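In structure tokens, the next block holds one chain alone, the form predicted alone.
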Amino acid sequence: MPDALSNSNPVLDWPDGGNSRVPYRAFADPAVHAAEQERIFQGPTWQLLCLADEVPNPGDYKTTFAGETPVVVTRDENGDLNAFENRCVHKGALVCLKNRGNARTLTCVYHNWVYGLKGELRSAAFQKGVKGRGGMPDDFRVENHRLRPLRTAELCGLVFATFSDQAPTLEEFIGPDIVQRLQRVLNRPLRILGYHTQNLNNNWKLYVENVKDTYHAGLLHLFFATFKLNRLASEGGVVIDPTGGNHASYSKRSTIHANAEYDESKLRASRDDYRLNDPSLLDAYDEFGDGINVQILSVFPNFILQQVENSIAVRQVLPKGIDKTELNWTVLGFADDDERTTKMRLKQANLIGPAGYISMEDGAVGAFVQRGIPGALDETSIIEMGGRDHVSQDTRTTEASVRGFWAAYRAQMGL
């Protein structure tokens, strides 16, 4: 991940303490938010746009966002994937208004400027005027105008894109260790089972921090610890790429045994008086043959892949202002799943999502932080669990991958 902006004027004074101290101002300053759009979301990073299966046929398109920038993904006549900004070059209006569709060309409703599936301008209505009057200047050429393109790349059925010509390849950006962990789960053709969209009342970085925070999982999530899907005492760890921005945490349910840290404590996330009316919710099998029942993977800045038992989903984190975030979930199975496996995945999907038995707390805690910091923007959080570096560790009682996020963030932001 290149440090392409290290000489830019910093928009934030970073405190002493390196990546183990994060100023609360980073979550609440309009200037920081504006700089992120330029330096991160339109900079040399790769962001998830959609799944290839969402645009399977020539003429298919899907609208989405790269940061706060509206984007269109298309499958052109040759079967190639394209991505470009969803903004007419004429007056700046959205070109595609629907979430998904199929078309031979894309037309802006405002003045009927028409674009091809690669984003090139095909025609401008009444370019030559009417009855010899009006029209565009003689030197206007449609071939000189197009919707701003993004580089696209597909990996494991996921479509990523970047605005930058300076970004490395997608695989180089993610790094071999995290690519391997991605391919571990998405190891065969996918089947889309459904979608969730969640609106969060907090800055986008607070959610990404939470995803990378392996320390909280067995403390915040009562369901995880009570029903012994995930405890900090179980075998597991965190893998972090050298830039810090990409990570995968994992744990093994079979190694959860009685331990004093939970069973003899008064931790909120340890209850022995809760039962499930339908225990089949937790019926699961070792799908990948390595005993890992939970793996959470992230790619900087805002992509997440989850495997919780046999519930698989990708998440796209989109900033919608300083203190608003849109979280899009795509629930997945595999093309070769039988009916029984699909039903099991759909039942387990209730563990994760806006109202998931596990993840509903994640939708709340970011807002607790956002509400807690207004009077302390010059203060900092303390991120020292597991040390002050961001190297891989064989424990999840650590905040190493959170520090890794801030290492990558500071490099992109020039802080």
Given for the second form:
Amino acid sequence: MPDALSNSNPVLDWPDGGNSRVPYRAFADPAVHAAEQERIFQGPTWQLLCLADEVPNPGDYKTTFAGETPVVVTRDENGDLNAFENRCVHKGALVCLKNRGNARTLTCVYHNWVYGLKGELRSAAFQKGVKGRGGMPDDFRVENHRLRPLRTAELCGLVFATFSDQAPTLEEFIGPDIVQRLQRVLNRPLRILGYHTQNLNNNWKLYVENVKDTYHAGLLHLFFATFKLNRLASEGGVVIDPTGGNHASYSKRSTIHANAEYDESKLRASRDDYRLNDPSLLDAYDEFGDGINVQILSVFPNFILQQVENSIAVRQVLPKGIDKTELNWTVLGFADDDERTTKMRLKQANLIGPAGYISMEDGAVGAFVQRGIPGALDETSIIEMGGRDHVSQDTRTTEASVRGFWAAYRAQMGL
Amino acid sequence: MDVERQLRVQDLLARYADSLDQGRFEEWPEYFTEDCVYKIISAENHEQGLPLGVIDCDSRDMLRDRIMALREANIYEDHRYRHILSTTLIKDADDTGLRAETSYQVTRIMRDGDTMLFSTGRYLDRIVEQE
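With the form predicted alone done, generate the form predicted in complex with the partner chain in the same format.
Below: every chain and molecule of the assembly, starting with the one above.
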């Protein structure tokens, strides 16, 4: 067990009630945030860094983050992927200052220390001094230094990484049931359609909870429900891996029918007179041949794969302090898409992203919680829909996968 | 410089922005042709030639649907916008219409008065004369 977990004073007192009770302090205490960086984001978890297609050629690099730690991904001379911390070993400055680029070496601008594409230190400026004066001590060896590496692994064109030697393989970490559902969507070469970056005014876990919360979809998102894209009454469910941290929820459009619970309770989401002037937005087809029109998948701690009809995206959730989060969307099609299919995906993208008809509320609701809890840090949320465990269920009227997130969180945090 | 044309274009854009700033949202689609393209795209995507927009509409009816969803469906806190537009640069004018570029800043004022720079960028407009 790592030292951090054997600390006798947990950073957070977990209340009675197991994973069905979460203390609001988890979203507001800087000490919790600091512990998460160490135990989760630098601990034995796998995090999305980028797509392999973003660094296709030798010398290509892209900068991103693992938690709050700046990271560079490179494609080296042999065509292999590498990832390392974007922090010069000399004084700690960022080495790469661009979002992406191509280079034979990476050079820190501060004192011109030069690194190879595998992150190894090649040279330090004036190592031998100038005109016999100055210079590093005789026992300084460039080969003793390198940018701190991460282990990388590729799955379905996605590049994941971990700082930990203790982490299981990526596929073991995700688990076979969830890997299969990831492969269901990302089943052939990809095409990147573009990016969204979204700043959320809430703790990162509030966004991840929202993603895993199958209970809210038809209640918060009126647009979704009104056009019968998604109702709790439709056939669907949630698959959860044994750790609880990874999930895939799904629904089938074809099974939607009028439902008494919706009609009798007169929910906001039950207006049937609401029609689009231009319904081409909803043109979609069953591209995976299984009738599943929405699948939302997550891997602990911060990876999301979304299939909403034919709108496909991966999302990377990056903490930026205790109460700020950056949400990075990479919106995808496939290399073999024809022009019409690409146009359909782009039009459906109006449903998602920061201004998306169905995603915009998800970008706001976390901040409603963040602003609701300052006077109640010792209080807890109530997460009991669908029981108190975190096993797979054949309904989406459940918070099982939210409880699963907290099971995995507590395990990683030693709480 | 065709001063009258310049002023007509700037007047059009001023009225367009005013409809949004004053909350007369139903007027906004009427500034577009029936087969218009309305696309908000990040500078990053645009410069890389990536097609993804934050909003991507190819008909006036899609714009009307945006307003209907804003009014009836989507959930958000009360807020308002304030557009500040630059002087417009007119390019490629001919008998069929013109291209115009205008820088904008949009501030968002929340219900508690909290005011932030919401968006900054430029309009790349294709403007045509229509009865």
